[in-house]
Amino acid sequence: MAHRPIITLTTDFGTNDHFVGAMKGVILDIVPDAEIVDICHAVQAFDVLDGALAISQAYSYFPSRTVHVVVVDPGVGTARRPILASSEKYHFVAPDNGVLSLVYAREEGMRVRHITAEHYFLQPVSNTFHARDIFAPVAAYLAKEVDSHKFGEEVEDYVKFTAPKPKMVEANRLRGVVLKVDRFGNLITNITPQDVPALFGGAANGFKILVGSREITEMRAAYAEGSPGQVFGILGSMGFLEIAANRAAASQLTGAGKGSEISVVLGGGVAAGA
């Protein structure tokens, strides 16, 4: 059976207006076939750093060859460039403004193009909308195996950014920041089994996270596993510890979200990771 192509779309567009649409209209008449996969559209409007997380925590589970397209675009216009990044599985497109900075921090090896070729634009090119005239004619060349190198020369200067990292601020204090919120409340941070193992492994005695209105002092394998109005910690599918409440907000019940502070103050002599 031959592969049928697949563009996946990352965008902070949300879905009340014709954007999304239009750009799946352009794919399609270049490439009917397509198989179009809806990754995100409620990035947080300008957000980056949430463009970066969604794509990171995604593109890895699809199959080879599968492009992905991330629009997270508030320079859309100026002199920022269009971009094609490809690793050995992937073809990424998408603004140069570090919106792939954690997916570049995963693979090894990635080559970034600028695109400049623009007879592989929709034509004109609106100032304001190049997810439709750019990135989606773009990748639809792409999932109909033009060549990468066709669309534009190598480029080594492009945007990346380091996303936060939690500080040891005391021999037994770690603080960190909460990264997103998700729709059910859940707090997102930054902290890592490997910031902190002994927090994730049982071992640590008397610890406590602090973070908005709350002393948080228990962990749980599974959300279901909190009491009613209970906040916990958990260690989440995307890797970090989240704060968490069974069927309720985190969120609303901490006063927290994001870019909020948060510790992990640790007793009985128990030291953090490096």
The other form holds:
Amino acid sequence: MAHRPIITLTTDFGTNDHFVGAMKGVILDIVPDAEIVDICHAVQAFDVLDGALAISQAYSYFPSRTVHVVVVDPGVGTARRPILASSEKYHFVAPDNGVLSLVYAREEGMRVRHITAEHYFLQPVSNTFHARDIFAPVAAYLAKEVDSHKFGEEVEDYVKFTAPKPKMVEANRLRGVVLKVDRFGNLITNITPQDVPALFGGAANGFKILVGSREITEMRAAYAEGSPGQVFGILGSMGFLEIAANRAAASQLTGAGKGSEISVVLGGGVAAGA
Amino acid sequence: MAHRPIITLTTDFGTNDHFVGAMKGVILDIVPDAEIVDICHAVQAFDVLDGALAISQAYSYFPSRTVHVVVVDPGVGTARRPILASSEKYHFVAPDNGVLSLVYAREEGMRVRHITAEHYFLQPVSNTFHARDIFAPVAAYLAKEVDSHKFGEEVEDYVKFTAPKPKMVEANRLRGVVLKVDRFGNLITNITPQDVPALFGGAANGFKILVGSREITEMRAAYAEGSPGQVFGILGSMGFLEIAANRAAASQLTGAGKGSEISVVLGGGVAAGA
Amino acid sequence: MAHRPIITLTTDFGTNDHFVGAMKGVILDIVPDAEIVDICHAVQAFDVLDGALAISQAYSYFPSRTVHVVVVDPGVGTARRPILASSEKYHFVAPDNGVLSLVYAREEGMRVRHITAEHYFLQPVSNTFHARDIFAPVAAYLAKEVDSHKFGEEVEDYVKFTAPKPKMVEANRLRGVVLKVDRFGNLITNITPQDVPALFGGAANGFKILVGSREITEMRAAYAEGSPGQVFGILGSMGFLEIAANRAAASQLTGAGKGSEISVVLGGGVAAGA
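I've shown you the form predicted on its own. Could you give me the structure of the form predicted in complex with another copy of the chain?
And the full complex, kicking off with our chain again.
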């Protein structure tokens, strides 16, 4: 292998407890040369979609052979399966609850296995901390180049959900949702350029974006292009329409937050959709 | 040495300041190949018992020769000693204020030294940031395999406290305490299976657990086994009785928190204790 | 090169999103053996001075050849330039908005280049996430020992501000400001021993420090030397006068915070200034 194995961690464990530290200890005890990278431990507790978003936005920047561990696991200790999903480039180790759904949608050639090879687990396996007892050691052995087929049989019936998609609710009105609010108070929506090309291409005429208490009529190319107090739309780095403000939190200015409805209303004569 | 030296950090410094970054710089300047692992920087400020819990829950998962740095140090700059505690497997670098007490209780063959070898310190030593000026460089030199006896003389009178233990306050009533609340709102108590085997073995008959505003009558094997809104007991991954709820914060549902009293009342005919 | 390349990150991205994880992926994809160290991701959002303080307090502890990435970038996507500032020991990669001002003030022989070599960028470059698309890959190529002159031409007109300095407002009265509040509630001021040597040297006679609701008349050498509830001054590890309390938050006890005014009034007969 040309370089140290890389293992990333995405969880809803926060960083106030010893949980992440214990996972790292387990990994390093098996593969001491691993480089462990925290992607995010602030996934909303128990929120599988939020975890799916986090890993989907970061995994593809990592080098080939990276092992991504994703643990948002409200069903820990029940019959939900631990799985290993592998593409040509990456491995993903996670509970089978849909937290990899957005990865399945983006990454080609994924094969999913039900992890059953208990000799790779940390014994005794607790009922409440499979991240430490199952996911971390499995990731470590993958990083040591144990073949994926040794961890269990391939399955087809793994859990997969579709992220909420925006819908045309009237001829000129698209309704979407705020997927998350980022650290700066930007509202990340589920609306992409494919959904309303006119809005992003500068061809929209008299459009309105309705979210929270605001009616937004401007699109900007950079956060700093807005004037003070102004709320505007922007194509964000996640590939979605964001509602933002210059050096201010759009979430506060609009009163909108995660789960809020957002509507894009296009003016006369501009067709929606590609 | 077969692999890179590993140094872990457990502090009450939080991650909002440059404190942890400066420690890492000091370490890497001495031993650039070290792998530095954050266990937790969110120990409650000045709370030595909380720090003792954090390190005790994570240290043992790391490989042999790991150097654990533990800094919860309200007495920084006073006469309290910097110490190096070594077992066959690990080194621990910490202020001598009891923050290693739970490690002393679990790890065998510990020898404790008063760190006095000032030529290993970062000069000039400040009065307010020994983590940067003493603990980090000492850990780095340990990681470079400087012999522990070079740091100072062995001492026997190091500070050590006993964690609060649950007590039988009546024939069938055990009283304990909530040691901490984790990220999910689970109440981690100081009650172990050794204290009330019947409760964990499924043999308890008509037991009640009293905590905050709730009277709990169910034990569960997994968080997800509880019904919505139900608060139950569970054997947590830390080895203690936890009070939990399915996808909800038991701390909110019970109104209890760190330091709250908890009682286990066993039904007739079931003996407490092993 | 004797050891792995080291890259540090200082940002206002927080750790709740995937931003830092994506940056790390980009870096590791270019230079998989890099050691990436988080200095701080909790710089106040959009606050360039706060970022300048954070990096200035940590960078110098790292080994030679460390690449420091500093991203507090309210002007992302506008005409503000990405820059590479190099001294004999370090590289700094940042937006040209003054976030390196305190580094310029401390580190000698800095040469600053306007980064224009787009073939080192992650394509396509977004308008909203240059940390991922420009700063991270440039840092990675620097860590791979690409020569700094390959990234762009040297410039002289880079943005540089002076940190707020305390002023003598009367013959015996120095007025300063609280630069930040740390995790423990200590108030970090901009007053140094050079500004009032008498205060720090123990020669001050009848001095008063006025901040928030308090009149402070004691200097202490260690946090633990204060009596309960007492607020005192101390020379902090950042080299500034701090207002602190023993195991308590001076910010709460004084009601003062970031940006609050602070005055040092010296008693009769003691000269201020060196």
